[in-house]
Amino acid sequence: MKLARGTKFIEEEHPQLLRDESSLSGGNCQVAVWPEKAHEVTEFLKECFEDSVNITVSGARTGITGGAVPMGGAILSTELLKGITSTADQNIIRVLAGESLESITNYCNKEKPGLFYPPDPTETTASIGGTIATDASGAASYKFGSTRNWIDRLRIILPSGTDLTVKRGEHRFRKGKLNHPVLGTINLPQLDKSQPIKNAAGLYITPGMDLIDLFIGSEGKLGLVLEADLLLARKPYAVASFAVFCSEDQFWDLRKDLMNSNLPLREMEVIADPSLTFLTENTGKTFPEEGDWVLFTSIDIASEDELDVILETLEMLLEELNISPDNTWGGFDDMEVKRLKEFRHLLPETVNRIISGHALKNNKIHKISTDTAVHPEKLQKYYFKMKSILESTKIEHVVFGHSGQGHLHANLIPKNDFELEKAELAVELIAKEAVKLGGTVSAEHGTGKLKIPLLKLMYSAKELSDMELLVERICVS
């Protein structure tokens, strides 16, 4: 096991451990370890637990809420916990926490042709441990749902050092209670209202839930994910992707038409005005002159005949809304689909690059963004409220996200302390509007360190206290 000691030594020799994609500053720790074996993880966690040392678990550090940034104590990196193996079930693979989504894809392409792992967060370098900890989703979650839908088994090292294996279907809560041979009796907190369908804020709590789902999305509070059994899906004949450049009115109409169609949609994304202008100014890329909104969609194709039907249906929908084919980018082969995916990812990547530049001049600057979501039917109403708040700040901003799931990311780009304070207030106001509409303050990124204050907007003091008591209860097992 690789180990480093000393705040100054770690800061000088391993500065990457003290930051993630959130650009949150102030990271520091006294001890850093890189275990390669399960017993090394167990021994280190147990030692820290007995000495009351706080631990931050670090994966690929692609998170944008500061969850991997240590604020004292020790940091445990999963970077060297690598390995992917097949299981007796051909549709399941076993993966250690440090493997990336990209490496999982490469493994499936080589060893499991015809199968793939569906969860598709933006960053393919994200570690599987991190995506499980945050219940990551992404564009394809419109069809496939979040990470939790594709986890069959977890091996978890609890903070006390206890090595725990949880398999889906073996332990379920009954009337909010579960008796477990290792964990003992667990009582779920009682919530005043059910959690939104897409939600990554607080612990996952729903009637009759499986025990495994309590750990997924818990952001490491309940333990470190050491390895996971992932469910694979069969690849379709092909995937057709489209980017439709249109007006705001055309976007809302086309979104409704597509969601009401029988097309096998994989994703339904949006880039809203003024994002295209922002991209042109900061990347030099140009886009069709007509239309300042973009609707992205990908459609699973079962056969060549079905492709013809889908193209005809899409052409008809565009024609009815007076959207020119010249304003649509489409792709069917792997290269074209990749190009469109890179275009969609260009916006958050550009925002991150600019924020990082501002942070070099002022270390207080960090990424300010929303991860809020409402029921898809309420998205247009919610967007108008979000837009009003954003425009009132006079701060440069862009909006994009998963429109099919009512889930938008508003990214504000503050340049100084004054704009930073205004941006943070705007995020809180936007989160309040989401909660008023029955939504969530965090739909896929978790709360990390930056969004913890937003939890009080969504849960009562008692609900938050009960969640903390549950965390403490499991941590000492």
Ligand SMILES: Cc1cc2nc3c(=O)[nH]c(=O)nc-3n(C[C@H](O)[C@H](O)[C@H](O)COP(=O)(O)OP(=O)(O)OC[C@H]3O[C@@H](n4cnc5c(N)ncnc54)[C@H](O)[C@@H]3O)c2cc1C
Contents of the next structure:
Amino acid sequence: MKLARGTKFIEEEHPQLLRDESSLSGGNCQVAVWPEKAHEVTEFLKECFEDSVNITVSGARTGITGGAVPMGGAILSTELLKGITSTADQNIIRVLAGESLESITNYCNKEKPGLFYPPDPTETTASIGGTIATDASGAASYKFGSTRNWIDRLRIILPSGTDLTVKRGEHRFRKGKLNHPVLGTINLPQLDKSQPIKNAAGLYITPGMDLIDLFIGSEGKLGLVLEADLLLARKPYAVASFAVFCSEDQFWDLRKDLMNSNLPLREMEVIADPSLTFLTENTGKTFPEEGDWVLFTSIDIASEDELDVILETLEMLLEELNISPDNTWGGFDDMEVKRLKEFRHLLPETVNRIISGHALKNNKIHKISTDTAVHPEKLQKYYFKMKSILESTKIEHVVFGHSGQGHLHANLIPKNDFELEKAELAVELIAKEAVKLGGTVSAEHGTGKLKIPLLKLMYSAKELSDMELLVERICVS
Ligand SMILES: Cc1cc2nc3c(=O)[nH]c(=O)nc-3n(C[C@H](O)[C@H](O)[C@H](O)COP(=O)(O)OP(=O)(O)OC[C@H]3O[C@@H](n4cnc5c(N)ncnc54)[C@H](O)[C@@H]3O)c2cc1C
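Now that the form predicted on its own has been shown, please provide the structure of the form predicted in complex with the ligand.
The next block holds the full complex; its first chain is the one shown before.
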């Protein structure tokens, strides 16, 4: 097994291991390992457990909450844990933790034509282990739900080194309790109110839940995801994607009309003002002039006949709101879908690039972003609160996200310590507003290291300590 030892050596030779996409600084560790085989993982975890060495699991480090950034101890990279195989069930593939979403797509295109793995959290270099650990979502989760909906079986190495396989449907909690042959008796923490529909803050807890769902989204706290069986879905005849450039009022009306329509929507996304101006200023790209908001949608099409009906319905909805077809980009051929995907990717990528530049001058600077969500019906009300908080900071910012799921990302771009402090305060205020409306402080990125302080806005001290106890309880199994 590849191994590196020594804080300074790792800092100089493997600096990439000490950061992720959050630009969180201060990462350090004394030991780094890159196992290739299951037994290497179990032996290393067991050794660290016996010596009380803290371990951080590192996937592709595309996370934006600092979860994979080690703060001392050891780091285990899943980079070399590779392998994708078919199973007896033609709709299920078995994948090792270090495989990227991109390689899973390539595998499906080659070996499973007509099928695909639906979770698409934008960043295709993310590892499957990381996406399971964060229960990643993304645009298509409007239709397909988060990663957990597509996981049938997990092989997990618990922090003690115990090798555990959990298959969906085999172990369910009854009245908050489960007796398991390896884990013993587990009691779920009792929550004062049920968790929001889209939520990645804290352990996943819901009545009658499957044991596998406790591990999905637990951000590596309950062990390392070594291998997963992924469910595949049938590809539709085609997917049509559209970007509609419009005013703010037109956006809210069109969003409502589309969500109430019978169209088989896969995505319902938004880029809000002033994000287009930000993109033009920082990338030189230009956009139709008549709108400072963009509604993105993509629609699954079952047949050629259905395509005509869908296009007619869409045209009618646009006409009713006086949106010119000239202000719409879209199509259904692969090139057009790719162009729109790249456009959407450009915004978070540009923000990350600029933040990294600021961080070079001041290493305290990191991405300040919200990952809050509310019930989709409350989104417009919530957005107004968010907007007034953001504008009051006078800090450069963009807003985009998964409008169909009531989920917006505000990214603030602080340039100095003063703006950093103000941006952090704004994030807390925005999170408080989300919680007031029954929402979550983190809907898809998890809490990692950066969002831990927000958990207390959403859960009581008792709920948080019960979650901690449950983590400790499973870690020693
Ligand atoms: C441009 C961009 C856009 C993004 N858009 C989205 C989006 O739309 N939706 C979304 O959900 N996310 C999004 N992300 C965030 C990120 O891609 C996801 O959080 C992804 O799931 C992280 O995967 P990773 O392999 O990079 O994990 P890492 O960043 O390496 O790790 C993330 C967390 O998972 C843990 N972990 C990693 N691997 C394992 C494992 N095998 N077992 C146990 N724990 C593990 C780590 O310890 C850490 O806590 C985006 C990121 C970028 C850069």
